[in-house]
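First, one chain by itself: the form predicted on its own, in structure tokens.
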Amino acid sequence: MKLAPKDRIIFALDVPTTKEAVKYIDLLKDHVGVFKIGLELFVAEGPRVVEAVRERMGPKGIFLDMKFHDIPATVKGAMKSASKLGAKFVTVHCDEGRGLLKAVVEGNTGGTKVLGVTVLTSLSAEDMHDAGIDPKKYKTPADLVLKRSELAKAAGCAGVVCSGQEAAGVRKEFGEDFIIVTPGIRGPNDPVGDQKRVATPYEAITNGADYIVVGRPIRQATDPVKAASAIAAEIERAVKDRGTGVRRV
């Protein structure tokens, strides 16, 4: 997958209004490749925020992070509606199995790429076990990520969302054509907040991620453009190192 370093950056529009979102889109549209619209913003503003991104970036700049999670008939209908919005990526949870994933894929009536959300980066092994996931079968998040990635691929998903810590295993198991999007990106000195399985941009890309989702490290920077450019430079270095088998930390 040939992408410019900046095009591998998905900026998370974790803001409550279209007005605030547009401020970041206009500021960063030449410095990142995709804008992620999550639940907070979409519930508040609906399709008009998608239109705001499309006007400035085209459909290739839209990541609709809905994390669909319902009965197959409902998510299939939701995906048909999402397809009409023209997003590049749409997400669905993997934890209800192949039937749910396949329904979303079947509901995709456009060129949108469906990504299966494997294990949220805010979850630890303890959280998994608290949720009733068998610790004998899935001892670590990585074990569960691989299983859910298998389900996503079998259902026809274009790729998955997983942390940078699991990206290498997914890449090795499912090949170069399987898209990996990695959230939970932090710099070496950044506070991790509610994330538990984090990675730097360099780590995520060298481990096999195609795209990284970055929110707070850019949004909370004194100069967001400078922060985005620094991340792009780190990605460029990581892509070169990944191609030669070198990994510098």
Given for the second form:
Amino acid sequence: MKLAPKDRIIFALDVPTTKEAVKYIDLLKDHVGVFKIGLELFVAEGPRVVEAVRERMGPKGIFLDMKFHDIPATVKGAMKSASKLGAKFVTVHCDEGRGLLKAVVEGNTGGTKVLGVTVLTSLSAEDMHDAGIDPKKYKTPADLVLKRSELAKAAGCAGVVCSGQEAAGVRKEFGEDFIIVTPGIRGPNDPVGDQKRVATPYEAITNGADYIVVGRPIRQATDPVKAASAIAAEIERAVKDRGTGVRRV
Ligand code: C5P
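Complement to the form predicted on its own: the form predicted in complex with cytidine-5'-monophosphate (C5P):
To see the whole picture, the full complex is given below, headed by that same chain.
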């Protein structure tokens, strides 16, 4: 996928108001390609925050991280509504299997790409087993990410969300056209926070990610523009190295 390095950065607008979101969009719009509206912001502000992003970035700059998770009829309706908002990406959880994923794909009436969230990057193997996943079948998050990617692809999703640590396996298994988006991005000096399966921008991209999601490492930087530019430079280096075979597939 040919994209400028900055266009591979999805900035997470994890703030509570449209006013704060707009502040970040105006600051970062020349330094990142996509703005991600997550639950905190959408629950507080609804479609008007989507409108605010569209005014500044167009529909290609909107990632609606709804992480749909409900019965098929409900998520299909929710996706129909989301399609009307005109986002580039919308997310659905993969953990309830094909029926739910298919319903979201069917509800997609616009040009939005549906992404399946495989295993949250905040989960470790221990957390996953604690939540009821059979350790004999799925020893590591990577095993479950592959299974859920298979379900997402079969249901017609355009790609998946996984950690940078699993991107190489997903790329190898599901091919070049399957979109891979990786949150849990941290530099060596960034606080990890609640994330467990982290990767640097360089690792995620050389492992085959198309896009990286970055929130706190940019938002909490003393100079967010400088932080975003440094990440874009790292992505550029990673894309070049990937072209020469550094990808760790
Ligand atoms: O601040 P940080 O860079 O950790 O933000 C990561 C963002 O990516 C958050 O908005 C979070 O909701 C989202 N995300 C994630 N793990 C997933 C899917 C989405 O961290 N598997």
